[in-house]
Amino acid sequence: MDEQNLLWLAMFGYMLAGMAAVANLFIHRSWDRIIMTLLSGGVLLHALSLGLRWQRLGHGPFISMFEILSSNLWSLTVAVTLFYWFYPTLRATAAVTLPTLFILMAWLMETSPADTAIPPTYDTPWLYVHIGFGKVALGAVLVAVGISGIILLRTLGQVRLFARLPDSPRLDTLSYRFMALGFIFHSLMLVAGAIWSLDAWGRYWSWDPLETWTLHTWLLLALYLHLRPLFHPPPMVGAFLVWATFIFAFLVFFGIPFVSQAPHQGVV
């Protein structure tokens, strides 16, 4: 119970945090200090009701739904907490990001959190590696999103809550740095993945669902990184492919071990 009642206070602070971020762009006062206190606060509640099931079960949270859901609600947290304390200039993207993560804290909430036992094939090293990569690749596609966000919607005409922000081909530069950390961070989760997959099981690559679709998000990240330099589309586009590359990476990372129940079925 001292690990849901962790999880559910951190998860209130996420909420708070968002509204708050949303209602700023609003109000002439600024709640950036609360904002941080929140996500802050919320991080280290998560992290501890996170150590606390780690350390009762004796793996990591990668198993079930519930655990998948709980880590990468944890590492994109943090991944907003960083962007928010490093770039000041652009705390608006909190506004985006912040309720972008409401979905996977709907979606945990309708989710099991049994216990579960860890298979032999996972209990090596490698695995935490390639887990690590993928969570900083996918908070950094999340960063640029939130940048993108804030692109589309001064398209839409809400100029005047973005009038103090670098203008929009700035900001995608900026976004389109992040796509490329991400980028990067995707093709080290692929490498740390294939070894793995050889200690395991004596292969580096099986085609299964998750890998499949995994190297289509690779792809995808690799296409919009060559369109942009290629064709130089106007922020606006790239703002749209970015969120179009998140929303399909989004679907992938949780979506395939949603429909096959579990992470790479079948090789375990």
The other form holds:
Amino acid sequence: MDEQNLLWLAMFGYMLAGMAAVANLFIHRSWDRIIMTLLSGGVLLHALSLGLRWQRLGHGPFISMFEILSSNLWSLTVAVTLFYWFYPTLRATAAVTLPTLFILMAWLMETSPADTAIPPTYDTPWLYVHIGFGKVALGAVLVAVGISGIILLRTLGQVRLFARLPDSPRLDTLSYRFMALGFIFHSLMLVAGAIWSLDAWGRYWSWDPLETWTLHTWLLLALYLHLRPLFHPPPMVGAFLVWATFIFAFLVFFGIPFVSQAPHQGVV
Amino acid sequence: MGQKNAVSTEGGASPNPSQNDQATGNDHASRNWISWLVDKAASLKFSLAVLLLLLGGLPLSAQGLISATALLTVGGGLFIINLAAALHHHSTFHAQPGLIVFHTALMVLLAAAVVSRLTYFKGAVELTQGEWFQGVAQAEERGPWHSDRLRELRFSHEGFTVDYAPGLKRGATRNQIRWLASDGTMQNSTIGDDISLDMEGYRFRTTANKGFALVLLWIPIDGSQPMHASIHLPSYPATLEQVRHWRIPQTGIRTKATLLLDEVVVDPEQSSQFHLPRRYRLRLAMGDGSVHLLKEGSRLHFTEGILVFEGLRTWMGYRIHYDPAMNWLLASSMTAIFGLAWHYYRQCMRNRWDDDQGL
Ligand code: HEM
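Next up, can you give the form predicted in complex with its partner chain of this protein, since the form predicted alone came first?
Now the complete complex, all chains and molecules, led by this one.
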């Protein structure tokens, strides 16, 4: 099977898993095993698709929008799957995180999978480190988004659906921890990116649109991390801030490369 | 201090109690005033204000509306004051060593960022093959405190090759250079892509901006000194039409110089390499409508002098970067991340998230 069909199949698996996770909330059947199988199967097929493309083109999936979306869809689904595995009591969060990923899937279907070439300056190990840290950061924030989604849905009156889950203050604590993890990896991403950029273009920071907006995301995360220990906001406010940060980070991760064509404008 | 002791040993009591009270009162007042100031400086409201200043300023500086140096110096300075006061003031830090490490490293990071903005240098220079860099950049941007040691640096561009894959996809650049080391010895190196020439903290890097240079000699008829000129044609193969308008120095003779390549230099269809062609001609279209085709060594006679086409060379565009705070930035950011990871690790080990206490 070729790369593209493997990708379609993987996305079909993610889609089914997402729908089952939502249905699970209402039907109270335990479809956990099915969801887990769909997710891990999808992740494996998707990894195969990305791997084949990587081998064929000789570079990782991070040059074009299609590659950025596809590899992030993969890494974010890995984050969701790992969380699903390690936190069995909180599997209901998949009903929030997986539908969020549907946006990426829809977008991915719209973009062209045309072959890409890697500019010579991109060819350094630091690029892989930089991108790897970024994916962990966004994955951690997505998990926090799932947890916060439950808090927000409860606030909106959907208490019954999540009655068996821990109370909102506890969820808020866990979500905060994932945001902290995201912050650490986001910081590592910035440092690795600066080292790569120095290697590649002889400067570690140049205020290109992606750099500037990524710094904004970092500051926003810092703001969120301060609010909780210092002002003890109610879980609903924390959850709202997690969502706001995620939406901002999402737009920066995917929106800025979209606007400026190349991930870092003016470098190719 | 000495004054107060002298008073108490002499008389046991102050000769003028009201004056003494006033002194203590003043002392108190100033201490109160200082602690009020530290209190305010340490507050998170202040951090928030600085953060908003930076958040608001960054897009403006990205668009060039305000100077990034001014923004970072003011914002960074305020943050350093804020952090120092907070570390001193907030007791919550004392039991959390990871947080102390993090915020202290953050302070150093900010200080390094400010130093960096004040002392950095960014520039660009184009050199013809065989030409020596004379310590002056053609375009530059610098921090106000940059101490210009660039003037002392010397290196020469000795030619380069660039690999191209089909479709004009640029591969490795290899640029031969000679440079004068700080011990006075002459060195030969090959730089390109991620290998730069580092001298006295200045990094010189090759760029994709490079191409062919026409080297000409002008011999004035009046016996004055002959002059060499090199015309940098547009970057190749980004621009395939190799044309430049040029005026012979100190004359009114205007010409349009076109390089005619009689061989394929970079073939878009297959893998190839940028190199100096062996077969080429120079086409000079003069203002009076006459056109001349010159080969290497050809001469062209004018009433004011003789123009000799000495041949074709390459030119390379270099980017120059200098930042003395770079290692400090890296060390402090890594320390900050370590401190934070340590802090959260301790916190997660101490309390389970689903305990009553939580975080
Ligand atoms: C952008 C810069 C900053 C970042 C990224 C940052 C990040 C953090 C983080 C991650 C924490 C840990 C919160 C926790 O316990 O989970 C923290 C705590 C803290 N930060 Fe910052 N910080 C920054 C600047 C500042 C500044 C300027 C101040 C000055 C007031 C400050 C004061 C504090 C205090 C007092 C705490 C302790 C909170 C507590 O545990 O009660 N921070 N900071």
